[in-house]
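Next up: a single chain in structure tokens, the form predicted on its own.
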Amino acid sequence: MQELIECKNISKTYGKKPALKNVSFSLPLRGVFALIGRNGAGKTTLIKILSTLLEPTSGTAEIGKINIVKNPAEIRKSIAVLSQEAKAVNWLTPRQQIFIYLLYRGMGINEAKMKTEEVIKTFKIGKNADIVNSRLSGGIKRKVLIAMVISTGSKILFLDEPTIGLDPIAREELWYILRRLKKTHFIFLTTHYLNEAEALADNIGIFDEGRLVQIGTLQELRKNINYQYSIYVQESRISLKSLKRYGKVVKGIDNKLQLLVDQKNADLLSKRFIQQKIRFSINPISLEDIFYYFTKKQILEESYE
């Protein structure tokens, strides 16, 4: 019988302000679960509760049948957490920071040394391993923190916005590592980058204003909105009214029209636009389209130094 992570009506209130509203789901403890949502949606609050850094106001959760509220110490033995607030210690080098963290986690000296060298090699930070963190770039320091968490060997990883501050190459390198890890680990990932969720996730959760509004594989989410294709067209001679019978129509601020359509209407409109010599593009429904459909908002992909 496979182990599960199960949330049961978890709510969290700060004063009178609700941060989480009856969040429930059940997932196998394997692969990558990506939670996407806008700033303030409640993603970080949920990850803190599940990793025992915060108690829920009501509800509970179990990880492999261990209750997070009743047995937090037991949960902590099998997880490792990278929070958004985590920072590299300025007066330590990456090698020292990883090694000391592993000792703190209870690892023996020899094993901690071996794991430190392994992860330094895996994350390609060897040339920076003995430079104090205060002299390293924000992106390198973020890599060190990710390496530190992964070096524990924990089978359950909670990564809250892990790729903030990473350049595109470093982000791709991390994706490669996570793809390998997810074969034997469970990775709970929050992210602003929709392409990251598409590239890595076995299951995706869409969070909005403290609620989990949808959860499933990318294909299941596509199926849930009943549209398989997105068509973009920018033509002043096409009216919204004439297109609404084909599917859902969204008008952008640049006057470009987006149509969410099923397979049949994708074929009909493609033929019509070709015959009328109207320029258009057509693609399978993206995660951004799905997010917008369920939340009626555009996700904010913020830029970081």
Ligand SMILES: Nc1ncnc2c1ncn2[C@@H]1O[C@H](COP(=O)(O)OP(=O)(O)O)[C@@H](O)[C@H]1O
Second form
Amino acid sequence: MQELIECKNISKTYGKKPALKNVSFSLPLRGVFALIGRNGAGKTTLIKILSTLLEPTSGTAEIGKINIVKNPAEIRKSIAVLSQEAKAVNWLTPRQQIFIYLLYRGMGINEAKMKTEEVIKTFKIGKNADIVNSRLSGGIKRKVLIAMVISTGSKILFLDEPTIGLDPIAREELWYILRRLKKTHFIFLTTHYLNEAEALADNIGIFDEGRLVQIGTLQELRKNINYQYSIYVQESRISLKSLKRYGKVVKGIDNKLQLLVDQKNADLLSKRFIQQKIRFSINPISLEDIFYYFTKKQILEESYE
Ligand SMILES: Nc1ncnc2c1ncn2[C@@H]1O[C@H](COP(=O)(O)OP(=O)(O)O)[C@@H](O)[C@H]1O
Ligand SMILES: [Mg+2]
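Okay, that is the form predicted on its own; can I get the form predicted in complex with the named molecule now?
Let's see the whole complex now, leading with the same chain.
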């Protein structure tokens, strides 16, 4: 039988402030699950609860049938976590940092040595492996932390905003590694980079103000919207009012309006804009469009409202 990660009505309040509201989902324990949401949406809180660093106010979860509230010690043995606040220890070198971390997790000396060398190779950190962290760039330090978590060999990884601060090339390198890993691992990650979720995720969750508002594959999320195309119109002489009846206006910045439309209205408006020589662009909807749609945070300047 397929192993699952199952969240059952998890809520969390800090004092009186709700951070998570009845979060429930069930996913197979394989591939990548990317959780996206604005700052403060509750992503870190959920990761902390699932990785037993924090107790839920109510509700519970199981990871491969192990209950996170009843058996936190068991859970900790089977997972590895990169927390959002994780920092490289300044006075250690990457090689030392990874090795010590593995010993701390209870690995034997020889295995820890072997795993350290293995991950240094995979992550191509060899030339920086013996320079103290304080002298390394932020991007390299981030890479070392991710390498450290992956070196544990845990098949269940929680990565809270793993690629924040990485340059585009370093990010693509990590994607390459994660794509290979996800064939044999379950990777739960949070990210602000929607292209990262698109590139890696088998399932995507959209978080908004402590609620899981959507979950599914990109195709499934697409199906949950009635619009298939996104149109950007650059001309300010088009009034918002005249567009509203064709679809959903989601953004209006710098004289650019973004409108989500269905197939029929995509045809209709394209023809109209061409006839009237109005500049526009049209694309199938992206994850970014879906995200704006479901989080209901439309970016509209006052003049458009
Ligand atoms: N230790 C804490 N004490 C009080 N409030 C907190 C604490 N941690 C997080 N919060 C609040 O809970 C909400 C969710 O935060 P968080 O889970 O960090 O969101 P995200 O990771 O999506 O940015 C935010 O409003 C945040 O201010
Ligand atoms: Mg966070």
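These numbers were taken from a predicted model, which means no experiment stands behind them. We call the rigid core whatever largest set of C-alpha positions still superposes within 1.5 Å between the two forms. Residue numbers count along the first chain shown, from 1.
Task: Flag for residue 270, CA shift 2 Å or larger between the two forms after aligning core - done: Yes, its C-alpha moves 2 Å or more.
Open item on the list: On a rigid core superposition, would residue 244 pass a 2 Å threshold for CA movement between the two forms?
Closed with: Indeed, residue 244 is displaced by 2 Å or more.
- [ ] Could you check how many degrees the smaller rigid part rotates against the larger between the two forms?
- [x] It comes to 13 degrees of rotation for the smaller part.
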